[in-house]
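Consider the single chain below, provided in structure tokens and representing the form predicted alone.
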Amino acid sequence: MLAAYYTEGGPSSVIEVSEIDAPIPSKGEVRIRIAVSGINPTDWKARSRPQSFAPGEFQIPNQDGAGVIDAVGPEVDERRIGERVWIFFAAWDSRWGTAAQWTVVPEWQAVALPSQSSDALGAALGIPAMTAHRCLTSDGPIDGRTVLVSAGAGAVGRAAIQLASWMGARVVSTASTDEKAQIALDAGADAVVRYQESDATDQLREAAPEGVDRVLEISLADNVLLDLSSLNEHAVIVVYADDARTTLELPVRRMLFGNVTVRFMVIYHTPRAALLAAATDLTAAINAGALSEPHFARFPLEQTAEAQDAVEAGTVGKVLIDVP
């Protein structure tokens, strides 16, 4: 199969694209043949990272993809051949990302794609979007609440807009851009708050006159402050990410008194009973048309250093690479 792949971490120009024998799966496996297949920054950030692999040993990055399954193994009910799927963790303690034209995972990680949906949504899904679920369910309903999305023009912001709005919530984002607002309000957010301004914490109270109950937070460090100006008592924050800060200050009386509680969160230490759930609610938000495409920049599969290169230079939209 041709794949993508590298032998050493470092930079984009560690990957080379060429053909390797395809995958075969295990006892509980399927096999996709990818369509599609989606980056995240962590692909990027997996690569880069020193290491080194013995002698015959090989990574393809990228954990996010759809594909149709064509094969099964052992203990998996071969009616699955045939069906559409998104998938989701294909690098994860595996070598079989989804940059190549095969990939083998967990039966429960391939994920029936309804008939509606396209491959790219499908490879959009996977890390944002059960990411934008767990910040979103992990501490009760959201119905009839106010949450506040910071950076809803990524690609956990948008989702997390989308899948909140459609759990009955009021959304309000942040944005630091005219097209970053815009795309904020074409996901569904209520209001897009400007958070670059000196007038935001206005904005923000403007935004959310009885308060936020819950925060999706891409850098506390950086509006920890504007998260805090408009809380409700037990609000809870909710940290996905990781600016590379080793300290942070935080106003410990204001959020004692506020009852506030700061969660952090990695969806690659997320129980599997909760990847579950998320899954299924994400279909469920599908057939019901919650969920649209996102802006998308296409690669060719020999494109994958370039595509990758993309992310990391913080490309607006979703990156996705077209699969031969």
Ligand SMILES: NC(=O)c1ccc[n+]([C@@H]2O[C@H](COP(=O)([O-])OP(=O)(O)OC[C@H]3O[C@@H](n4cnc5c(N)ncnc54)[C@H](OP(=O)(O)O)[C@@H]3O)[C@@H](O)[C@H]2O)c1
Contents of the next structure:
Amino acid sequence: MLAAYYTEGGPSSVIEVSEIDAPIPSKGEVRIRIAVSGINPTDWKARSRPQSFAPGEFQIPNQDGAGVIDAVGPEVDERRIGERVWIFFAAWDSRWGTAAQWTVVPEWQAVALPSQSSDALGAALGIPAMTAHRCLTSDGPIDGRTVLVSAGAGAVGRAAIQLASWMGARVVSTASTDEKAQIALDAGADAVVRYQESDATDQLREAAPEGVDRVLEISLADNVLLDLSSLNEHAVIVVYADDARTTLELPVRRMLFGNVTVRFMVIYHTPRAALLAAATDLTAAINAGALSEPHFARFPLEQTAEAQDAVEAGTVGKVLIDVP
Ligand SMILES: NC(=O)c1ccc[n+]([C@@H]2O[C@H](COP(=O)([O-])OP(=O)(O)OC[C@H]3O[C@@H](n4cnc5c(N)ncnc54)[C@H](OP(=O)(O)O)[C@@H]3O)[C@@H](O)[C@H]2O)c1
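Alternative state: the form predicted together with this ligand, after the form predicted alone:
And the full complex, kicking off with our chain again.
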């Protein structure tokens, strides 16, 4: 099969594209003929780490994708063959990422794709939509609550806006430019705060006069004071990204008297039951028309390195690879 892979960590130039043997599904696994591979920041970060592989070993990058199950391993229902699916975590503890014509994953990581959904939407779900879902649901229902979603034009942020709106929340988001603010509004945000402007706290108070109950935070270091400026008591801030700063000063007394909870979450360590619940909810959201396609930047498989560079450079929208 044609695959992109690397045999050592480093810049995107370590990625090669050539023919290798296709994987064979083991017990409990399905094999997927990939149509579209979705790239996340985690994919180029994983590749960039210094690492060396034993002779003959390799890593195919990218966690997310969409395609069709064409083979199943022992103990998997053969009726799954022919099913269109979206997949997540393909490269987690596995060499078989989605930047290739075939991959294998445990069958629970291959989720039926509703017939009206494009492969591109399926490949864009995975890590961002599961992360958004987990952040929104880990502290109880959000129906009738106000949620502040930072980074509303990002893959996680945009999915969070759409899911939170679908779940019945009022959503305020943040963005740095008009273009990104419009993406957040188009996704369903009720208001957008230009978080880098000097009057951002005033903008947020105006956008959420009722106060904020939940925050999905991409950068606690940058935004904690903005978040706290409108938090209701007992609010929860869920931090889902690490912006490379290792330490942070917090206004402890203010947070203490606000009964604020700060939690951190990484999708890879989320319990399987929560991931399965997320997959069920995402299917329902798709069927309800609540999850629409973001803007895509598409690359051929041969340009996997350029595609990962585009994600690293902060391309607006979702970067996908079309697999031949
Ligand atoms: N915890 C997890 O399991 C998990 C899962 C998925 C992703 N992540 C991490 O989450 C981050 C975002 O992922 P993504 O796929 O959504 O990336 P993305 O699509 O590239 O979006 C990043 C967005 O973040 C915004 N942003 C950057 N710095 C910001 C700041 N200080 N305050 C507010 N907004 C900021 C940018 O827009 P502006 O120009 O408006 O700032 C941009 O729209 C990455 O670091 C990724 O590794 C973590």
